[in-house]
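We begin with a single chain expressed as structure tokens, specifically the form predicted alone.
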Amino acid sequence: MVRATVFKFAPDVDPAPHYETFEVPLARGMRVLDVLEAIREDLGQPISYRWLCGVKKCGLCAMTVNGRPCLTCWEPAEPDMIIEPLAGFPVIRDLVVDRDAVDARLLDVDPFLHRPEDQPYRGFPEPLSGAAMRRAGTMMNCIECLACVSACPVPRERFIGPAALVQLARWAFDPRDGADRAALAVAGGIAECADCGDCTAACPAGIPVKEIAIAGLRELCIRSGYPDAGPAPQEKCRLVVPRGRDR
């Protein structure tokens, strides 16, 4: 048997958050959302979560277990586990979090390619070499799951997050891009970013999010001026917030 302890929360009916435990059959292969889809089909037990490839693709199906993120539809099932919302996001209900600020600082980097004047579009195919794509490539792997987001400690209101700078080195990473993407991750406060790594732990697309993302990016601020862009103290580590949804 699967023992699962399900955080439950309903704004409008709710006096607070709580905690109920359900056991379902324990299926070869099984992961944590299909303990889930039992808890709701099988035992009948109404609960709010989302989801919708359930291939590791889509991302919306990224939770708390155990106290890591992971993507629910991949993350094998455990025989006792607690199953919560992404630790840092409000929570609209149960299991589901509200990402509308976070996706409106993805927007903030403005993801989209911005051609030089002088390098205007000649057609398909473009001469792209693989070396010359692979750091941009990489980043393309993200599938926006939020869990890097979760996971960081850094106060949300000065640093525009790990999500966000991996949407920003994709382009800046692309050699047809003229945008001032440096002028963009120092006003994204990359500066205030703990080099913890935290973020690369928690991806769960194997991107090297501290490693290549954001050191990356902070190359490149440093090359256009930008020296104050470097890596943070150690002290800054002391400053921190823990953990928890009320960040």
Contents of the next structure:
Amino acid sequence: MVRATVFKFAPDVDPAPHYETFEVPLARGMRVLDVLEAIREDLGQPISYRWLCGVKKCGLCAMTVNGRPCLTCWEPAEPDMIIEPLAGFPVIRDLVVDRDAVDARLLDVDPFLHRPEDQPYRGFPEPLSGAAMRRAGTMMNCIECLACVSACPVPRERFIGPAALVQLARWAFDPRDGADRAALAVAGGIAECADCGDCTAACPAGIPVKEIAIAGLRELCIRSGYPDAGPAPQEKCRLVVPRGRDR
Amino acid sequence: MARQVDADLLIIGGGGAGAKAAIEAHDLGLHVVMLVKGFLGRSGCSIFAGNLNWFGPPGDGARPRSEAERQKQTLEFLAKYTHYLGDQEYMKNAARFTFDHFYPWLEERGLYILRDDDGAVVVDLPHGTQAWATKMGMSGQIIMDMMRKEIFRRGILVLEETAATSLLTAGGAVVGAAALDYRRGEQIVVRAKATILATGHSNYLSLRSTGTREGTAAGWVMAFRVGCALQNIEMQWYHVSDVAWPRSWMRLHLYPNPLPGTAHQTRLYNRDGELFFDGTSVPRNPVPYIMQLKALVQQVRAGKARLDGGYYTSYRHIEPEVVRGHIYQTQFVEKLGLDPLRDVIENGVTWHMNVGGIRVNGQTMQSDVPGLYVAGSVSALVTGGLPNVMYDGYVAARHAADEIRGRPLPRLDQSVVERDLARVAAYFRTDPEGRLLPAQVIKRIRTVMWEHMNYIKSDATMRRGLERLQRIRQEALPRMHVGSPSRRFSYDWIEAVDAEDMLDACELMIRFSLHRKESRGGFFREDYPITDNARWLRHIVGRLENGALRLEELPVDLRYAKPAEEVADFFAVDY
Ligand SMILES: Cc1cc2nc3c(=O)[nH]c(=O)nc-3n(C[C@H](O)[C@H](O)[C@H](O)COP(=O)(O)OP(=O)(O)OC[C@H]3O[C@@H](n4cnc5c(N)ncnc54)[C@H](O)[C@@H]3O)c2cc1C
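Starting from the form predicted alone above, please write out the structure of the form predicted together with the partner chain.
Now the full complex is given, and it begins with the chain already shown.
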């Protein structure tokens, strides 16, 4: 059996959040998401949660499981679980959070290819090598599930966050792009990154967020003449304020 | 009272078809509003598209191919892919669009089609029929992420987590839609000069299916209710190579198709470890899916596999660089603690795509009802294929723009609006007798479809299925309740609406299936195991007349490709 203790809260009708515990039979290879589905479909117990694809593509089923951000279609069910909404986001109802503010930041990094004027597109397929696209290709595995944003300890007011930086890196690493991506990284507060690596640990797509996305952007910033974007991990640790859940 | 929003053009659905239509229409100067049941570009099946049809391009240095040859190959592929029921003129135009527009439009905006280190596009060997965006399995996700951002960049109004619940008519034309924003718990009325319906496949109707939870056939049913014809909806395309477990991963295709950068394809083994399918062993076979299904039926009949498991996909014979470097799916295998280079992965059949859908004009995407265009896999034109659905969206937007330019907003018929809003509002009830969550009812419906309308079926099983669905309608629908008085993110509420739509769709589908007395491609009847081109190479078309379904048969477009045989043993033909 799987025992799942689930956070429940409908802010318009419930006086306060509470937890309910459910038991469902453990199925073969069961994911956390499968447990939630079984609670509704087999036990007839209502819980609100968001999911669409079930195979790590829509990026919408991230929640906090046993204290850690995870994509629930990806991670296996454990015998005893506490399932809560993705930490650091306002709760709409039960396990559903409001992603809008963070989703908007993903657009702040100008996530579009800007070809230099003297290198216009000349038709498909354009000259491009796999080797030159390798780093950008790794960034394209990002499904914007925001698990990294939930894991990131740096306050959001000063820092655009790891997911947006991965999106920025995707274009910065693309040899076809001519936009000033370093300026966007600096404006997004890349210097605030604490270099803790919690983003990499949380990423269900296995993207080395700290090691490749952020480090690569920092290199670019330095090359582009923004010396203060580089890492200073020891100093940064002091700046990190442990953030409670905004619910 | 419902909130009212006005638009030149309403687009229902945020997959490839809806997204492409929105961009095109906006760029033509229309005020566009989108209703998306899930999230724009993150819902529906478009994110699943793994392979992109390639067949070219003509004059590619590595594999020279003439325009005529490419056209011929594409048509042969698509004709067999649709079991010869596809509209061939449409397929020809869509194939041309794939080259002239789909690839260049996306690549210009930054799409990365996988290249090798020398810059050649990575294709399957030796024919070069497919291409991939970064990896096999990722193409649709990446393309739809681009589309999502292109739409937001344009400032198009997108109402996400908002499902259309009915098409609104006035004076015999569609003038918009009623919708439920289930995130906010609010009903909405959208009034528009024209509407494009792009709600995707109806592929959440069976217990094992590849569709996402929005694939509840709302598009078919909404269109049918306002007078559109449905065509060939009995032609359900099942898929053999989907993982048997865990449950949420059943939409993970372990494609039988050509793979990137190799001449090998995956292999299937039965319960006893005997090889029973390898796409490369079927000569000149453009549709491994269908051949796989036929092979599986024979294994099931021999007791060597089940539809829900007991057979396995293997990547063992494929080059490790391909398995590790180019295939998204294998990380899932590893996550289960298996080694894709050594172990096999258990599979089960899924209810996958629909060959049929809403009948439309293949040149304009117009339906039979004025004001309503239909694009993408919800129509009877498209079986699958992200490039094709984008073609539909593109064409629908252009024709709609031509039609409505300069026209005033239509008047709503308030009695129709009130009736539709009231129907949906009535599902928000917390205390009926013997309460059932809508999710429980939906599971019952899907179970009936799995048990009685699976790939192997007959008159007897289907009639039994129909009876069980009727019982659900009588006994379970009235007991549905929403699990909480909160209207915020009440997925229960929209699922209650879905349950009724699903029942309508499933019953229609069984009636169409009982009518087709043959077996063809994705449609197999044990009681009629022949492919009968002489009698049944016909569209089955049904519409609502005086409150009842009226079925008729209409001719099929065979202008470019036709099957050689009049009547054949179902297992002997490759379509
Ligand atoms: C598992 C799988 C693998 C596939 N592999 C490939 C492949 O390799 N290559 C390929 O080319 N094609 C593939 N296809 C097929 C292809 O992805 C689809 O046919 C195509 O992308 C469908 O596009 P669409 O826009 O018609 O619908 P979808 O992408 O399904 O979009 C439908 C949209 O409508 C919305 N919607 C539904 N109901 C409502 C409502 N009532 N109100 C408002 N919105 C609504 C949904 O939320 C969604 O946004 C695959 C499909 C699946 C399921």
